[in-house]
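Presented as structure tokens, the chain that follows is alone, the form predicted alone.
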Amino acid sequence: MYARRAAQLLQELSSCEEGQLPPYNGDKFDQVIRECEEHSRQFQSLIRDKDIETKNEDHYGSFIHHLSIIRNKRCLMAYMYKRAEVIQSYRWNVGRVLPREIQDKLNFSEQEYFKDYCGVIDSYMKDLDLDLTVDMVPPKDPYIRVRVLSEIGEVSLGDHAVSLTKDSFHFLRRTDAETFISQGLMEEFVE
């Protein structure tokens, strides 16, 4: 059967969970561009010197062997798309490093495609002047009010200067707050 090799890797692909990638099956990958080839070629054969217009069993085949390269061609478009949209959810939920399991699934190609997508996130987020990565659900207010656990000192946070004391109270941007909060220095009082 024509693109069974295409569709075995969706069916690779689609038996993982969620949010989970296989091994790069380059070997089955490279066996569908080999198939392609081989069905251009007999394409081209079949075209080469015919009458368009006649309505002939080559006329036919060479229809087969189009279709089936279309076929291939977009199964072998999903299968590295899907991989694609995985890779990128590893940057928001896995972080800039990826553990090794998961990069020994993935291709040299793969590999790059992350350092580089890692790359304009943190390019994007230099310029905004923002992290992305530490809210992952928008919150209700973008200041907070936080309670000082730690003696800290003298900050200066973007515009101003604050002395954090131990025990005293601030209103303050959650991004400003959730660097010292990470670090267990202060924490959000809650009323």
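Just so it is clear, the structure is predicted and the values come from calculations on it, not from any experiment. Each form is matched to the other, and the largest set of C-alpha atoms that superpose within 1.5 Å is called the rigid core. Positions refer to the first chain, counted from 1. What changes on going to the form predicted together with its partner chain:
Remark: with the core as the superposition reference, the CA shift of residue 25 between these two forms stays below 2 Å. With the core held fixed between these two forms, residue 34 has its Cα displaced by under 2 Å. The Cα shift for residue 9 between these two forms, taken after rigid core superposition, is smaller than 2 angstroms.
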The other form holds:
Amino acid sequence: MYARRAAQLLQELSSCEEGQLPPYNGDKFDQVIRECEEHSRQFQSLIRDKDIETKNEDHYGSFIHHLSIIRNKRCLMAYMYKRAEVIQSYRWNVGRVLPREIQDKLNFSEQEYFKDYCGVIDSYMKDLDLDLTVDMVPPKDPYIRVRVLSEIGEVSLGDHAVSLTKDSFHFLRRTDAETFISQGLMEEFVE
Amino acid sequence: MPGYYDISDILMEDEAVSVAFHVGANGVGLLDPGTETNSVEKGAKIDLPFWLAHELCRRRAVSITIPSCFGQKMKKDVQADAACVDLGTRYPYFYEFGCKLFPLVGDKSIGLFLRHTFANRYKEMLSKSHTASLNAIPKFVLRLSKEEYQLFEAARSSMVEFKKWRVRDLGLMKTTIVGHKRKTDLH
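Got the form predicted alone; could you also share the form predicted together with its partner chain?
Then the entire complex follows, led off by the chain already shown.
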């Protein structure tokens, strides 16, 4: 009672490393909500039939219950907000598809949130005709060495045509190569 | 000012303070483990979390007693050696808590005490953060409060970035200067 459980929820969240999430603790979350209902019941029983202005014992008791509910609300909101922030960062750091370990830590509505967020980002990038999630760190070189993984054939890049046969090496502009790399047809060749 | 969603602010407000009730309060017996009825008597002395004590104090229902972290013993410890006082395990929210507490308690000396403690610990913290390596966590770090720890991390990461910048690969041949141990303060 009195927001101790809610504080434990937040402790759990803050003890994780930056950018990581603990599994969604649905049980504790529901317990906090039940505590709020209990506070609300006590509050109702204390203010029933009383004049709001008289500052007697019931008034202060009901005030304490009211403050507890507000406090629980703040803790739960902060919990959801922090998790939502980390989920947003996953789109930028990890990508469109989340690995199994991360997905297991999210509850159903958080997974939906992730899908919707990806959808919003994608429609925005489509309007701009620009992929914002590539090159998060500015690259040192506009050109990149690549190795072709599967047969692509003749492709015209800029002013010349390149024959992209399997297992051939090329030195291409980064923007041209990115589309093939994201489809898995090429890989960056790092010495 | 910390925001509504700021988790460290929320956790800081969970610190317990001892209060004396000026009024009675019904229906909240769980707050006072010693009570038999479901209420708190006028004049009772209980430990409340700070968020509750703060609101009740504003409405003059309770008065807050200064907690031990700002009391005489602490002041003596800080006088003796500020850098050795273990804020990390005992009072991780020392500074923020003090800042929020002192308008309510009316003890003007808390503000000066906070500043004095911070100033004395700062020198030690500054020199340790510039010399500490990335992997080892010196025992000293465990004694820092949350705010001090953020400063420490900021200094350490800027030192790491500086070292990386010094040995960066310019695409030229590396010279032997990089290997020398130069006797400057930065090492």
